[in-house]
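Have a look below at one chain only, the form predicted on its own, in structure tokens format.
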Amino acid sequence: MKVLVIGGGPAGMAAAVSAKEHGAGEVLLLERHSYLGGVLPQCIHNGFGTQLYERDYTGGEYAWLWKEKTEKAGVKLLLSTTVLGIEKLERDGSSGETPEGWRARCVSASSGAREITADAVIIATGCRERTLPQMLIPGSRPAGVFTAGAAQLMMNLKNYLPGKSAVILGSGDIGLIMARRMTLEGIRVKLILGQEATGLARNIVQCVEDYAIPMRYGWTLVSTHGYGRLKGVSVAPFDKDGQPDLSRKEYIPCDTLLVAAGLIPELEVCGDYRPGQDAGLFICGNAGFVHDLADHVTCEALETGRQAALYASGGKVKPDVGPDSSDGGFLPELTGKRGNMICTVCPKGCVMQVKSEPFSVKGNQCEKGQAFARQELENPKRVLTAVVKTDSDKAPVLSVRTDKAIDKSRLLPAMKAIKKVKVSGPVVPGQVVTKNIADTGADLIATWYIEE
């Protein structure tokens, strides 16, 4: 009774833990990186775990939480291992509807090529980003054009700045989060382009409005300029037919373009097989469809792990193990609603009508909204997330955050102080890096780890 999980991000870890807890004799998790967590370690911002745990974790903290759960559950791990493909093992004389099992072909630097068999396979490989050439946008292809995730990895794990001035194509969460991240590091974000408001309300407020970053809805990129290095981009609004109106085209000088224009599920490992159609092959997380929150990924993966364990033991499974939609009912519907404040305590993003004299709040779905509104009126505060330098060759930076929200007016002074901090390993999440950073009254704590 063996379950094989491909992918060690939040979906893979949750599915593996669930399969083990629901009776799978052996659960083996394969991950191509040398660490668990998938993309989470480079997501140094907070906002993870608010639905499942009612706590505001960063990506690294959420990954560490599930790493410990995975190890405690007894899941076997093969890290730095890339799966090349899977194939169904047919029973002798059968029609193929009920396979003998599955075989995965994989390779790693330490053990070379090998084959692994299992009764059930869970695909938790996540997504890759849509690139500029895939969008068929004309222009040269100079240095300075990055996907948002690539720039995020450069800044948050490798300690490189992508440029000095930037335009961001895409108004989803990753584009908004990177706009704030670059602004805090001194990069001038000249414009965010988006066909509509697709990011969570909390990110629109905390990543764009807090820093007065220009955003244009209904505009898109129409061409890039420059050869050795990007010199600028041309942008234009959509016309009534949904096509760029080139008669209103504008040129914006910049040396960096971030493309945050959608994700594509990574399913090449499946070949011609289809999860949900081929017995014993399951899928969860963003490999199935793009979820808005890691919490939703985790919930779906927990059910998928249970179903895979049930199948491996000879039980029956439901044809559909995932939720009906990715938003889980938590996305705010801003269109047609009037309010002067959006609550950012959780991803619900309640649109509230707030009066200061006398104080009153309408539109909040819980008491936290009222407390948030009062705080915003009197002295708005934010948790600051960033990275500090290390003396480790393998990990040149370490992600950190303030252990509590600080005055919004103190964010930039705190960033200046953070840039002077340097740490030595070993460090674990939650460890205090600097006390009372920039006299804010908040300690700076690690949100990822450094080995000796």
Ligand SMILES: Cc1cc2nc3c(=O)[nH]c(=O)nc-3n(C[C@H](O)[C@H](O)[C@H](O)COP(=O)(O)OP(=O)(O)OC[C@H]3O[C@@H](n4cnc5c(N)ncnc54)[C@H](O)[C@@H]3O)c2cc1C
Contents of the next structure:
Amino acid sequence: MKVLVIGGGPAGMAAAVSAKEHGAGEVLLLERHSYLGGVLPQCIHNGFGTQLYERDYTGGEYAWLWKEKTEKAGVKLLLSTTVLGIEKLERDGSSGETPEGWRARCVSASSGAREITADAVIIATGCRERTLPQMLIPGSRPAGVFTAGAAQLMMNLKNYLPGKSAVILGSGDIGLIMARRMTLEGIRVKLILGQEATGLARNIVQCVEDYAIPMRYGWTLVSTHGYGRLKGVSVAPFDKDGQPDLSRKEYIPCDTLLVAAGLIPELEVCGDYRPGQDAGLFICGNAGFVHDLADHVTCEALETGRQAALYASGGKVKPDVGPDSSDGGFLPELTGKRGNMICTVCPKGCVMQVKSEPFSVKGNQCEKGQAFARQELENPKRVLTAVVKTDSDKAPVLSVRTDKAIDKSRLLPAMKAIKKVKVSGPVVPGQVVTKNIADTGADLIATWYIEE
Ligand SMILES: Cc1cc2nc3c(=O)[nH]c(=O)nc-3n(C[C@H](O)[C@H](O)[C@H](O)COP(=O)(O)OP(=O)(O)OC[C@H]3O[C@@H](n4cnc5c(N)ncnc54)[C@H](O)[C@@H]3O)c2cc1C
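Instead of the form predicted on its own shown above, give the structure for the form predicted in complex with the named molecule, please.
Next comes the full complex, this chain leading.
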């Protein structure tokens, strides 16, 4: 084996395709789930590919695009396989600087334990979420406390609702996206708590402001209440020393708490080895550092795949000093400058000063801002993303979207109609599921697949 890629998210798929295209010969991709895509299939919202493709894909559509590229490139796949660890194979008598290669230990339900050797290994294992116990928040540990990603997986892939009324800790993109998702499914989001505005402008507008969800910056969670099931949470503002001011503590009844408090790179498989320092060991995507956008993950992984291919074929590779973590998001301008309107066409989120009479727009970095501003003034529209039920045992729900933006006022009626839709497989992304959903003039199309 020339190049082994661990993790089949956007990073792993792009790195594997690039390694193959740059002459690595044999490239094997190992993924612990039974499907490719990483976290993307559960991200049913749009907002992927806006930078790289100038398209507004959902997570599933972006994953499908790369799944097809991966299969077409001839990358070998080993799904439902978990890598437990890797080990450097030393040349006899060598100092260890030029390893013979690498060995990965893995397990799968179908073929048990096995070992795979390779010249180069790419770590693309993504992130895991920070949990409430890791944040040392006092209180009981009842049911109803979820990380945002776990709740997202339950709702978007498994067809479970986490509860009826929720508080969200964390005002980054994941928290904001889940606030909208829960609201559309009828869960009352009572409050989002965050230290500061960290989410992308488009998510603040389209996930929070569109649905008038209460948000408090400078507030945090101080304890959870309830045994068996969560009954409520206590929240308090930070004081000038950055500590919760308990004299202003408030109790909020709720049966669900979502913790969207950050991601931690998943590097367990590396043990004591260090990508970038140990020859032949490469890293890309969220395993290296947390990226805001899948587009950036893809770009970085394409370069990592090229370097791994060069190394595996005996070429000299400049030591990889690890990924560039300058991906700081696109929101530096927003805080304190929220003028008239934030353009949500792309993640830049230009803050525009818009006048209606006579119509004028300032602050937009491209002409799309003008058209967006006019549309928002006259008749704001949004693409609606959701899930519909299926009769498949393997995939109880299928993610869908409207094929064009619909009037904002029609979002909730369209959701009502979507809840009545049931589909049978096979279905592929792009396939029309329901024509003219709720008389909006838009068709409902699949954004992920079901096999049978
Ligand atoms: C809620 C949410 C909303 C987002 N919204 C957007 C958005 O609107 N636009 C956008 O561009 N980006 C968005 N992102 C970011 C984007 O999804 C990530 O940047 C991207 O998925 C990271 O890709 P990755 O391949 O590094 O990691 P992942 O997608 O996490 O993939 C890692 C893969 O590695 C596998 N793996 C891990 N360990 C092992 C092991 N030991 N053995 C085998 N396999 C293993 C995992 O199963 C997983 O499939 C969002 C992310 C989240 C969570």
